[in-house]
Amino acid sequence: MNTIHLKAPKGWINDPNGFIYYKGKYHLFYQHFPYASRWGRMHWGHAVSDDLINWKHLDIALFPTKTDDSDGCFSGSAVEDNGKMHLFYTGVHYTDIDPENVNCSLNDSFISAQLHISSNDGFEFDNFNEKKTIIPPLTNREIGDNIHTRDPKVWKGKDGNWYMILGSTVNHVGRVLFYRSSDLLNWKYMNYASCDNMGWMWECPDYFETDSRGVIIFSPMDEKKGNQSVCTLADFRESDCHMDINKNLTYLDYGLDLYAPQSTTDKNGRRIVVAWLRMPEPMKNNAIGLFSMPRVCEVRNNHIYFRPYPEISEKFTIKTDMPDMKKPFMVKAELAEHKSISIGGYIIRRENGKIITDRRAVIKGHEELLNICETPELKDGFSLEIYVDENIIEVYVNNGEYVITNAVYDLNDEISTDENTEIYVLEE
């Protein structure tokens, strides 16, 4: 399947999980309810790629089999150790099941545990015999919540130990928890980090270093602001798992449709990030959910950039005036003040030193969404690289200074540009 955006094969998908380059292939697992285009008891779907463009969906990798994951195998991550792929995920057990839909609980009546499973080849997973609960439901409410503690992201430290970051909450204030292990199976709680006025629970945390700087990405849940993904610089000390979080947080993406991002390193050692595009309705195949194009995360002048993945950008080599709106294409533009372009009804304009997008014409019937989006005031210029696919548009501003990504439906065939605009399609 040749695409710059991995889409749901059927049913429902959300968070990317277990993103890893392993034995010469990229593996991307994902939250998956394969039976209907709605949220339900989660499995791990599985896709592989040689180049992050050509993807192949495989059989479901993880599914409920144990008491601790009887009602879902939820988000987590992957690492390689001694040739094996190790998956970590949150298992959920309902304590009060919805009698009208047994795929859901009533009133958040469930408990969460953290589980581990390994594979010798990254393709076969023994769900019946190889799962192990490594962190049972929390009992100390001063550390974290036994319901809302989830989404383990694991990495190897400079000291040779393994570290895990988990999202959690205490007294309705979001936080991350840190655990340490020497063998990936026995984990010890070490510390936590938090900051004020940033949601009641922090989902899908991810910590990594790039360009010699620490970066934390997480998705705080907030009743007033909504659930959004943010990022900032952070300093992590391995000796006691203390983290200082820079309070100058920014959105991962200013379209505010992306959520639950996860990172890995590619075969060249670059830090790349993908995220789930939240969609208000199914696509034409009656499936719902797709992922952003992989982005290279870099830090320059204390600012976090998310650049288009170069190996994908380089594939857009054929210049055209009339792209097929049902196939991926890329638009390069340099917008002057008060100027705009239209791509199938999706408007991009420059006003007051910002880039503003308007998707109202291509997402009708969803006035409840944020349909007019804007970047902060720009510092690097007004150069745009726009990636268009049938249900997603990604607007990279100044090679990743900021990005606006939106779900779209029914793009028309009209493109309105100016002399500073070029359009490219993928090479055959």
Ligand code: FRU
Given for the second form:
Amino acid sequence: MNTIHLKAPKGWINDPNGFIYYKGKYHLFYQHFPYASRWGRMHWGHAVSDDLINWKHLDIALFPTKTDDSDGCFSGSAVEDNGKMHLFYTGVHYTDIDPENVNCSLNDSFISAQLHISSNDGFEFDNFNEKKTIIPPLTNREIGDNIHTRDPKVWKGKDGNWYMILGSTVNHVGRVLFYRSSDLLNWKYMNYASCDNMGWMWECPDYFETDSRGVIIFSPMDEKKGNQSVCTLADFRESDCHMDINKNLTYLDYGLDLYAPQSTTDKNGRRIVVAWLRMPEPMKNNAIGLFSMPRVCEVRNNHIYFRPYPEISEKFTIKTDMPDMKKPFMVKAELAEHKSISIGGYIIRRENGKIITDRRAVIKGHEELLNICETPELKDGFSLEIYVDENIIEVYVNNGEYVITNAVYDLNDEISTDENTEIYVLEE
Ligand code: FRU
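If the structure you just shared is the form predicted on its own, then what does the corresponding form predicted together with this ligand look like?
First the chain shown before, then all remaining chains and molecules of the complex.
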């Protein structure tokens, strides 16, 4: 069992995969290298939850068995159809293997195909007999790349067809590809979408509608800006899979530690998103990687909000002055201009109409990282809801107008706040 934040059980984890509410449980799969706290030949780890608060780790769900996924089961998604769970993922086959670490290829020498596997109950996956390649490595370089085409996200369209969005690249410009299927197994390439100056390859794209607006989230790889997850409004037309992407992109999270987010709908039909927290070093259990809390994604006044998941917020009911720093707690604060609070050495202050965070004291030896972060200028107030756990702090500003999330290590026992601050711990 884990609380609030799903953490790597051992080894390494990255992207959330196959996030779905299925037969009364939330399933969250994830990129996983179980043998060491570093990235390697990818498996799909698997955890389930009844409430998105308490998680149970299960056995590994997907692992390499076929030529097309011999060197990794990369990211992908899940849908339910006729009671079955259908998983879509990218199979990777190395063409040149690193002789010193066979879990990695040399200089991106691999090819990528898209695969499908289904399960009758969401717990048993027949890796030997049930996998099928549904999109072989691309051969038309004007459509997409045979190496860098990955991370299928599938959804059901209003017309009853299934749609898939894939990340790709052509001529060093990132793009998304759209495929359509009527039966989840036979897929036809339909169209692509892109926009200028947004990185050379787009990882982990996700498209959905919320509040009657289309939203696209993706993670552009960019040599100058680094790889960061962005979101924006988008209009998708099913008839020809044409997408207009609004150029006004914002970061999913202004801490810039979160990456590769994935969304699903919760049991109440709300659009929720989780993302991988990139960590510079392992946690106390020697494993590396954890996930953000689920966030509710909403669009209001053309702005994309990521607010704390209400069923989690409402569990923080017990007021205290001295929380146990090893357990999750939540701080509510209203910050006046030039004022700051400190949580275990992590500083949050308001300056020039922005919220600024400073984690230098709780991530020692990592000067190379972005350790001082800020929101864009705020117009609607400065109320904060801050969720603190051993290795992660999530600062929600104005109920999700912006969020800053950071990896932290060794928080100290001191909390300095002011009279406008309240601290809550979880009810038993
Ligand atoms: C994003 C990513 C995905 C890929 C996976 C491999 O972090 O690079 O594009 O499927 O991780 O682990």
